[in-house]
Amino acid sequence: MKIQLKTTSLLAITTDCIVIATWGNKLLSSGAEVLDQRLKGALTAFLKKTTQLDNAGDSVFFTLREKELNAAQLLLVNLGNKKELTIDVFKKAMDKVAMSLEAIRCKSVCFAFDDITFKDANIGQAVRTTAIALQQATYRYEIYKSKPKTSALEQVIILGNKAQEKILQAAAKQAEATVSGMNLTMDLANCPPNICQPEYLATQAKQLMKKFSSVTTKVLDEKALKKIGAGAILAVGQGSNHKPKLIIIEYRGAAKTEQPHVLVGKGITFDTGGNNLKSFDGMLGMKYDMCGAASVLGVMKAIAELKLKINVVGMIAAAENMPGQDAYRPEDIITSLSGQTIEVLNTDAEGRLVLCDALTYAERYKPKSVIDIATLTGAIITCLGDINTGLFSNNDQLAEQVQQAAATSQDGVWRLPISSAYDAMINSNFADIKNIGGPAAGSITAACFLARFTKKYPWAHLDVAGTASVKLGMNRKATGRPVPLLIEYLLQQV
């Protein structure tokens, strides 16, 4: 999907469809007024009689006669009260618009944003919001279908005025990169687990290095992990023929001396639960247990395309959690890369084990910040559903920055506590720490576990179990979250 900015007259735009705003009192935007004059008042007359635009978010197609304009049709969308427009109202409207455009197999569309203003956002956020709505409506994963159907949409034109040109130009580039990153993330997340295994993720990371000179990738295999003493990630992967890997992607957009921001993704390419085997229902959708890893790859691709003047390290802790004679067991005690010993009480609490070694490895970079992304707990779905990602942090300033990025990107988070009272629930009688804290406060005790490995830097944990994919009947589908949030966070650090 190519996103292009134009500041020319709306009458000069050649496209399949032009999306124009109307307001709750059935007034046309200034761009629409220009069209209405060309159409000799037909739009005004249509607005007076239609009941299809009575509520904010409503939209309706207006078909044009041949050669009336350089477009086949218009899509009118009611954005409500012009003086009270919020980005949330706009997002809901664009979600509906995007679905309408996909339904008619639109190839090219122009959005006239010339006179839209917000109470709580800027026009750049509107561009990114629109692009993500279009991505969600048009995305398909049909690689393995005998007759795949691709999206028709190829070109998106953002029409603004000269005063908006600079901010719109930047927003168009950011939107295009965000969509590119989300597409990669969703492709990897939706990929079947007989294809997407630890070595496949490593190959994808190496592809980024081949494509971008600013990216360097290295992969620590089983032998290298044994050499450095990464016992936790090795334990999780020892039951599978597809051995674990720690994948490190370094993006350099600033001076070598500048400390990087580090993103750490949980990459469990399939989670059977190990010897604590999941049920049939529990195992469906477990190919999505690597969504954290997929989002790291998507973000690294996006920032490389944007050429951000920042240093970022993406780390993926990749393993397949399988049962078997070589698999780790409940009541095993393992030694992590940090030297802390861990009593395993449940082999289905494996994500925190692969992450803890990656979080320890991150210390080597003396990072400005570390954010891990993981489909870590079912408890977060019970708590927050598929609306907000769970946020935990050992640093209030970092947490506030993540929350601000979430608000700007419309990729919501909700902060939950970590404290000594919860941390005490994961003390072990036989090791330094145990990998579960019991049935209560499952998401919090999982975060407390990770916090024990992150004392040397500002750290935030995103539990995306409810938001990185959503249930669709007996299946699930990837959402591409929290790629928009993470890109916005990194943009704010430049």
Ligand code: BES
The other form holds:
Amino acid sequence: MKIQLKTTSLLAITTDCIVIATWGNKLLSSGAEVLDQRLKGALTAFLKKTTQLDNAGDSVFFTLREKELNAAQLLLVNLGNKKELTIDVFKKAMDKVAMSLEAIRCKSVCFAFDDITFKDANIGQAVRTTAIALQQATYRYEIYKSKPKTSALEQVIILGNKAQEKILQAAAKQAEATVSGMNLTMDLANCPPNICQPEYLATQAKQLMKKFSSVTTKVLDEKALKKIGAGAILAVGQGSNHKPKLIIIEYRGAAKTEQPHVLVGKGITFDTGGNNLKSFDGMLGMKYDMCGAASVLGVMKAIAELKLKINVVGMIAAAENMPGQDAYRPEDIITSLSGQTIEVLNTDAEGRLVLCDALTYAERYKPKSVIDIATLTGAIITCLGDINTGLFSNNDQLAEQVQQAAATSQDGVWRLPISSAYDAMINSNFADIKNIGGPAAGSITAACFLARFTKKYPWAHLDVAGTASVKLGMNRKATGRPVPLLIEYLLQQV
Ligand code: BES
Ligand code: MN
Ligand code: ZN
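Following the display of the form predicted alone, present the structure of the form predicted in complex with the named molecule.
Whole complex next, starting from this chain.
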């Protein structure tokens, strides 16, 4: 998706469709007034009589006669009370607008944003919100269909005024990179598990190195993991023929001496549950158990495109959780990379096991912050649904930064506690720690498990089981979350 900024008159723009804001009182925005004049007041007249724009978020096409303007049609969208406009109202309106544009198979669209101000956001956020709405409406994963449908949308023009030029220019670039990152994340997430295996994720990470001179990719294979003593990730992968990998993507945007921010993604390419085998209902959708890893790859691609002036390390703990002859069992005791011993009580609580070794490995980067992204618990879906990602942290300042980035990017999180009373629930009779607590407070005890491996740096954990993919009939579909949140967080670190 190409996003272009223009500060000319609306009349000069050649496009399939111009999206124009109207306000609750039906007055046109100033950018549209020139159009109305050219159309001899036809727009104002239409607005007076139409009943299709009564509520905020409503939109309606206004078809033009041939050669009347350089655009084929207008899409009028009611943004409500001009002084009360919030980014949330705007997002809902743009989600609908994007679907209408896709429905008419629009190739080129122009958004007249020259006269929009928000109570709680800036115009740059509006550009990113619009781009994401278009990405969501136009994205399809149909490469395995004999007749794949593709979206027609190619060009997005943002019309702004001169005063906004700088902020809009930056926002257009960020929006383009966010969309590009989300596309990669969703393609990987949707990819079937007979293709997307640990090896495949490693190849994807190496492709980033090929494409960007700022990126270096290293892959620790089974042999290397044995050598360093990463017993937890090895245990999870031992039931599969597709052996586990710890994939490390180093992005250099600042001096070598500058400490990096680290992102760690759960990359279970398929979660059968292992010997604690999942049911039919429980197993469908488990190709999405590598959404954390997919979001790390998407974010690394986006920041490399943006040439962000910070250092970031993306890590992916990749394994396939299978039952079988060699699979790990309940009551096995394994030794993690940290040296802490773990009693496995449920082989379906595998995410925390692959992550704990990656989180220990992250120590060697002396990171400024570490954020892990994981489809870790079904319990977080019971708790927060598909609305908010679960946030856990050992550092209030980091948690607040993540919450702020979530608000700005409209990619919501909700913080939950990880206090000592919960932590006590994962003490083991036979080892240092056991891999399940509960059944009560399942998402929290999972986070407490990770917290035992992240004592040496500021750390946040995002449980995206409910938000990275959402129900679609019998299985699920990828959303691209929390890529917008993570990009916003990293933009704030520059
Ligand atoms: N990958 C699942 C969590 C999950 C469930 C993600 C549903 C998306 C949708 C995770 O590995 C898992 O199986 N968790 C168990 C933990 C339990 C055994 C303590 C769960 O949530 O039931
Ligand atoms: Mn599992
Ligand atoms: Zn899992």
